[in-house]
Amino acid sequence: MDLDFSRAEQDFRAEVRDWLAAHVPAPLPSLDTPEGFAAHRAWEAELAAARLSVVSWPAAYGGRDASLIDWLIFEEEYWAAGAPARVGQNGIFLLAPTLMAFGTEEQRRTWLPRMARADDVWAQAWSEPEAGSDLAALTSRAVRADGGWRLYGHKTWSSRASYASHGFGLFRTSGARHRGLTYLMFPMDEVTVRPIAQLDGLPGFAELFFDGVLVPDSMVIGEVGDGWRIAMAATSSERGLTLRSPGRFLATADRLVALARDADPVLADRAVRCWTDAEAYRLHTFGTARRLMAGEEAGPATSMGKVFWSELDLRMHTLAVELLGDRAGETPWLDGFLFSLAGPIYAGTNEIQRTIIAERVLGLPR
């Protein structure tokens, strides 16, 4: 694998680290509060405007054509130049790639570039009650009518839910268990909304409750039956390279080799132990990239990814928390700390990749 960067990478990266010198804003307030909310909206059109909220983007729909090592380059020098978290990711990082994989070109050039400006920010609709991991298991319903579709049921853990405009998911529309269910776009405007406090006491997640919310067949992504298929190609994203790249892993890594500096011996080489985690993730990752951009597909494999950084995250978090002590609740560690244990849980259990794993990677019996 050539690890080697082009001219062209290295005069990209170079771009991207003097913009963000010159534009990082301080610190914004938590994107789960209203005025934070806003604030990470109009950062993201500020991004938009010098096309660097999504890069990999063909240019038509906001993006710059560049290549996924340039993402890959662009996520390391977000990252490390401490911008805000980017509360567009889920249209950005699932929703996105599966509408270029899936969806019309209408839809693409409606939906794309209002995603890249944060105009629309989206929330991820697919878990309910009776259905987490067992997602195939899922009662809510879209019903035909007139020139649409008419939703029904109770999603809950929905990110971004509490202020997004608008949400994708899967509803069922006939009995079969896996062809019966169609991936589907709404608004919010119409959906009864409740949010979900976390530890923080922030509504991150929110509980969405369909009463009959029409929604027209223009924002069915596939065809109809077909969303179990499309939902486990956006999982692939999620659980890719994609919603979790190096590039902030390695920043966390950074961050937790300066704070152990004069610590203990034995909590030293546990800092430096996860810096070379987090750089082993980079080179794999990288990989990936180059095998994706040859042509080769991701497959199973990603849930390999998913399992070592979200136990990573989690290892680095819990040794900067043990580090500080008392001190962890007056620095942003412990916020970081408290969102890491969900890593494990979101995006596929730990559990349910392992299984993912064993099955389809190293072919072992079920």
The other form holds:
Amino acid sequence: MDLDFSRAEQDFRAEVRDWLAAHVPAPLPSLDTPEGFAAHRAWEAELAAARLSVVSWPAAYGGRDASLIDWLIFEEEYWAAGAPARVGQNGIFLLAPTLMAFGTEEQRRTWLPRMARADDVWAQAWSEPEAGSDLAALTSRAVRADGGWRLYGHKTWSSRASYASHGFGLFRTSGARHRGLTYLMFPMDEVTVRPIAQLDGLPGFAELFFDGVLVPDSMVIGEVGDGWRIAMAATSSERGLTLRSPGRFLATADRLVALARDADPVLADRAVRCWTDAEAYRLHTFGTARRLMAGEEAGPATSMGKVFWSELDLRMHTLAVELLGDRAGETPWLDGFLFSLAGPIYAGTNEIQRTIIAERVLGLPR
Amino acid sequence: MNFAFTPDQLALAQTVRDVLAAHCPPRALRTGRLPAWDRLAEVGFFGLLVPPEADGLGLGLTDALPALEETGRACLPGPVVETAVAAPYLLPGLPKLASGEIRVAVLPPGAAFAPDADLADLVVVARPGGARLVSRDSVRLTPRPGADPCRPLFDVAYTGSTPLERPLEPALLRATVATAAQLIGVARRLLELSVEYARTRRQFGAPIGSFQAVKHLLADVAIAVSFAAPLVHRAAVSADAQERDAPEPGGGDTAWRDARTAKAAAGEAAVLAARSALQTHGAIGYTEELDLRFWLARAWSLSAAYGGAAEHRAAVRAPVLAGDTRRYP
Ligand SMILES: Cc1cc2nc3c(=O)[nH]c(=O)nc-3n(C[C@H](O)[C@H](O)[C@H](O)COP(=O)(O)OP(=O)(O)OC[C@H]3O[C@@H](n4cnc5c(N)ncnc54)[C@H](O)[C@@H]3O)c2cc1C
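The block above covers the form predicted on its own; next, return the form predicted in complex with the partner chain.
Following is the full complex, with the preceding chain placed first.
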């Protein structure tokens, strides 16, 4: 049990820190606007050119074969430097781990290097109007056709789909609730996309309408009918580690403490508690990373992390907005606050996570 | 960087766990004041932190932490933290400490009473002018009421005392962290007891653990314990690092920040676990007869020992706001 970073880990941190200090741009326009989306893609390309966009991936796909600990170090530095949001995050943190675990080598070689440079930006297309928490109730279909599969149906709440080039999601290939689902990728070209404005007024989501789009077999991930298992494997990494690493919350906590420096002790106490909770998430994650590096599965315990980080993020932004009062809108805190409100909803609501913890971690009856 | 306990550290905890399972079962809490102490002494538990010159193993706090958590899980009575953790720093050369033949109680600064002082050969009493060492024959103890039946409190008066040569601070720091580790053990046991009960108790034709309100209550306990524990582990690493790297004055600030953070989080997690355990059990939990009461009481007594959560959080506030946001242990 120690917290001593090796020489190599320290050198890596220094390299990342120096590079970011020299390259992080002034705040970009929101990635939910056309100009902002383009600017964020350009930033991803710049990161990729320094081989910093996906450090934990194999070098063959644009990464550095970095360990999970290195990746956590990268994330700490990235968010501390105030670097831009990651426009490709749903591809990088959800689709890529799925392709690494269940895809073919051809799929990995085709899609991962392009994803690493944000040549393609991927949207997640899981949810449907009648299938939210009850994801397996989804009804969008993939029908066997000459040369592949034809997609039909209606997906919604797909983040960044307003501008994304590709999507990935679950489609029904037979009636069986779980065994009838297949994981597919598709280009957005022939999908009808209807942007949906979020609380901030920008089209951060979109609805997707499929009317017989044809995708070749090479766009199927894993076996036909194995989509549920593949998707669930991806969610444990989404909830636990990769989607929201500690670095983001540590940076927010540091800024919150600076904001609360001269605040009334009651408010300052809330800020410091958030800071120590962000530390708890960091340390907890170091423990999880070690277990993963030793070959263990993340498993349902990652649901605890999802509840913890989302509720911490909400507390931090709520306090910041309270401290700033009318001036909140002149700072990035207001947008951050609006986004933090979504944390307990996306990636599986916190109610669903608590049920998972109770049943699969604690062993309470269904 | 390897933020996980080593096989040796875990094996030590397993040994202690086995000893306590055999010799400190819940029924022993009703009959004896010192169940399993002789057996723990046999496996060397009381010498873990004692320097080798005094027949101890000279281990660090981190090494002993999982074993200390086990003493909380078993609700082991007696001045465990004081004898096994504080005393090796206060009285490092004391003969018979490592062998478990001598027991030590502590009246910490700011506390009104000394827990388990009836079992102590020596009582360390914090006093504004410097801590005093009081031996069994010169102490006069008056029992005081308290919440924990297995951790009785005593008012301490004495006729004679000697000054304590060593500073109290390093021992208090380690006792605070060790108590936090015990609280994690208490909380984990409370959660296990709640889950066991929720699986078997039936109402409305179903186990109460199948109701979502009960599930979510216990899920929140699991989350609180899971995120408090790493803070306690880090506090031990910081305490050991302070001893190794920066024994000079001021070097202990980060160690104290981490110890206080850990104690606050562990105390809050244990109190939440106690509150939720009682709610899960309903009326049977509100009885003297059910063993649950021992763990409830231990959560309350230890969460207050060596400073409560609010006190520690208040003390951490100023340095963090002033910029002590250093992240290495
Ligand atoms: C900002 C944001 C981004 C998103 N991005 C994407 C994306 O990129 N791709 C995508 O596919 N989806 C995305 N989603 C959708 C998200 O996955 C769903 O919102 C989520 O799964 C919940 O589904 P729902 O909104 O239909 O709510 P519902 O399932 O209708 O739930 C409504 C409420 O009921 C509760 N509830 C439902 N069932 C239960 C139960 N069994 N027990 C207890 N409580 C229950 C829920 O916890 C919630 O509080 C995003 C959502 C948000 C807010």
